[in-house]
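A single chain, nothing else alongside it, follows as structure tokens in the form predicted on its own.
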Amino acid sequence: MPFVDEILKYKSVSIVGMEKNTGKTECLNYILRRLGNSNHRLAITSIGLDGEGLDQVTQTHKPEIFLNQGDVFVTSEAHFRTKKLDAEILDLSRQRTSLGRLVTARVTGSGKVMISGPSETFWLKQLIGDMDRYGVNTTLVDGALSRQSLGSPAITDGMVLVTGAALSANMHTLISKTAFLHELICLPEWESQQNETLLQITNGLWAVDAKGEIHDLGIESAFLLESNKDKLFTHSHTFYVSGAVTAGLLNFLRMQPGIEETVIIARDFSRIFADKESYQAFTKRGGQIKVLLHTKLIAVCVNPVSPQGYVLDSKQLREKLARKLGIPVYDIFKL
């Protein structure tokens, strides 16, 4: 399938579901099956926890991740002990997650495993870089879109987005929500020599002036903007928001003088939690949003079946979504 072949061109690719039960793990397993007989060396890890047999929220069955001989995987000590395959340990991290240290291992006998990987972006970036030493060509990351997650799928070079009836049983709504996320994923990158410095900042609002210098505005949260108006435009109309870009922030800024000069820099698309209406109201007034981390969207996969039993027309969904997004859309169960 064309999008699977495209994955081979990237050093790292995340597979990201827009909602639980949209078919993210099925998509990952499909990719692993298709690439299982190739000479392309794969590594697999996750942002957070995935691969559990039962979804802890919806209590619906979740398929496990099946790995082939020669694959490298990274998971926690707790889940390494529950693996249903034979593996050779390659490395044990010094850092710990809530489920223990991370084990890097190579599969010596095919089977199933539960994957739980690095808990934050910089650790994930380092892990992907370390895969070279094990002869890995591409690292697949089971991604997450979560306000609570400190890790971001945007750290990977490429992305496969998975959507479906679990997001909405109404096709128009499903397409609208997916198209909005697609627009966020495609936000332009903020190009500056200060990008790495900005990525190190973990809290507050900061200004970036015309010379590229970074200034701490002393505003710890977007919720404190109203009481700190006098500080806001001291240096420029370009702001780095280290946390979530919310509807409240966009609505506040679009009502201020100089909105047409205002640029918000977000860490990446997954940090934008504003609704579509607030986002469009901000951009229509002339405001811009750019990101420090930008990833290439390779393809969109759809699952027309919801856990509640709703079934959408797969062909119609794929055709309408492909026209709306301008990129290929696949149903892995129809391939």
Given for the second form:
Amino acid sequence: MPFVDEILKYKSVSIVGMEKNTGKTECLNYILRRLGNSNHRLAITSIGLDGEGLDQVTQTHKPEIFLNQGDVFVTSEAHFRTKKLDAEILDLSRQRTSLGRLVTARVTGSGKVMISGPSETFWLKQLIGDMDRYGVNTTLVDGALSRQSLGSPAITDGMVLVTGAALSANMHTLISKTAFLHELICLPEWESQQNETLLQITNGLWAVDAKGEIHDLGIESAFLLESNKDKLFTHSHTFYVSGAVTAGLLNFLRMQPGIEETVIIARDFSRIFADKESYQAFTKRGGQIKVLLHTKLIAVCVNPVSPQGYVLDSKQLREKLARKLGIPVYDIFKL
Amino acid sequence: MTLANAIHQQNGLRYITGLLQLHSSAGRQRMLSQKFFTDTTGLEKELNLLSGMVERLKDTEYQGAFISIIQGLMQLHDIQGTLNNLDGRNVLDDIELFEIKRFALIADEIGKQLKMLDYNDIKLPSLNDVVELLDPEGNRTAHFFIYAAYSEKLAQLRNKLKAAEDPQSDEAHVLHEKCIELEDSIRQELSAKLWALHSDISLAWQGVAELDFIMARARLAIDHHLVQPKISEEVTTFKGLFHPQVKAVLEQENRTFQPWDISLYPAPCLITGANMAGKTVLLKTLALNQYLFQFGFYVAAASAEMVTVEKIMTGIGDEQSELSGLSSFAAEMLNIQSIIASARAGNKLLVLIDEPARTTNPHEGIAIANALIDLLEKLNVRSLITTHYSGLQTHCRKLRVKGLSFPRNSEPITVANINRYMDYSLMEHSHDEVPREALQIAQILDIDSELIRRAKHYADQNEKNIVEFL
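Could I have the structure of this protein in the form predicted together with its partner chain, to go alongside the form predicted on its own above?
Whole complex next, starting from this chain.
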């Protein structure tokens, strides 16, 4: 049973697709199927685009997930009402998503349901915490990577990355893009007493000095760097970027004196929107990026079939990727 | 008028309601819909309910029960939408049935604790029938689905479905459809039974909202040393009147608030005093306390006897929107017009005006102020008016803020220590001269010395001219 045993070791695991239609749902269903008959209690929810769901309600092909009796799931009211399984309602949230409140329920008769979850990282963290109450051992999170999303799957302890021909039908490009994301996922954690405080900060650029003290630089976003150059290095060369880490920011910092000692702290890998070239140029000059939320990559799953019907050689793809990444790679259709 | 409307108009009220420790959205909605009591019987009853709650909150014997009640209130979700559906005799879905069940369990628990308080003014009907209906397995947990216990037939169908080898087979589909049909009819039956219990559920919902609101008012009264006002017919009298917000700010700066003693009759009363003597704060405090009183709160004083009014009308310069496009004088006059119109219409008013006609030339200003006071006198309007004008010829009652008492030692008065030398208390004042301390206060405020020197020169010249003229 590849990598499923590994999943059992984590309290929460996100399943993240690099692109739509890479086969995230198949991967989730595989895990659920494999764990269905064990004594391991599972819960499932999702984090991702807030608002994305609105279109998806009308789309009939929104993937449904098959759940077994005893599984706990969290989904929106809208999706709960369209469920094709029997479930006992355990809780109802006060807070709303664009699809309504979130229903926590336990499956009493197996079947399919659409899963939508909280729109914010903090809410997801709370939900995962609540799962203890229902005897859940591992919570699976259907995760999306998106610039628009406020939520990040990086809050989970472990992660399974799903990539495939949907991302690129060119094997070389596919491997290169996946390897870059893998590199970002593996960015080391910023270890300090201030991590919780930093996580509370949701905007602007901040400096962290040698003593670990946090200073607001008064720079709203990375776009305003040019006009605020004078403020930038008043405390240190360590910066906490609460929002997106952009190519512009990396390119700007690369040109500044002191690049060798420059450290950028990002919330998590999903906040880094710089392209590979800018990232590499930045690190080559000695700059470092660290993250507040680090998650362990458990496995990579590939789907060699693109939605247009193009099929890559599964064996070759798996082998090349595994060699490049140094972790196990599986074909979701051959599991 | 509801509290929600008044909060918009009155900053002090916004501050006070912000201090209320409400634990549920039901309580918050109840607070916003609180009405402005003008009938004394209703108000008296409301204040007595509150005093009963204050007594119990102060009694440590009930502490445990209160903690349990608060825990219950905090768990409440807003089920207003579901209650509306129930009221409209709709069939409820599982989520709504779950909401009702959870509410019933929480309300019953709160009801049990309420009994221990021996507080009989809020009635929570027992929702045991609701719980029984939605908890056929007797688990007493707030989970819900269409339990097999509702129907022998459903139990059989579900077992058959479970035993089906291929869940995708036609046979399984047929079974599943039958299950859904049966579940729907059970939802219908449950809903119909709940319709019959609707009034109890609604009463319980209103009851917990009422409880939350009254507990919050009682807590506020205790924490902020508010007092139960006695209802009076003729004269409003405060001893130790204070403004809770100003008091809190001063206390933060280690300064003390000097409370006032004041009585208001159904006639105008004029207040004079130096700048920075707290006249405006006094007007705001009176307005705030009249609102608190008539919304069924305790008031900010050591003791209070108060007359109810139909309307509180102010001209304190912090009205929400000065009528746009008008000069400040025009806006003020229109405000005064609406006060006079309301008084002429026979409304029982409390009128509080800060320096009427201050925005025009002193000559006509005095004339307007005089006329206004005459009119308020004639119409028997309970009103308090501040002024800097000397020579108001009216015969109405006059009060004066005692003002600065200059220190014997040579410590200069500054903005930081002026509070210590200012005596904010009120005294009866018989002649119509107002204190001339503006330049002194300006000096304390460290205003440009040349400006003050020149102003003094002009003031002296004026004085001389008058003397010569006489």
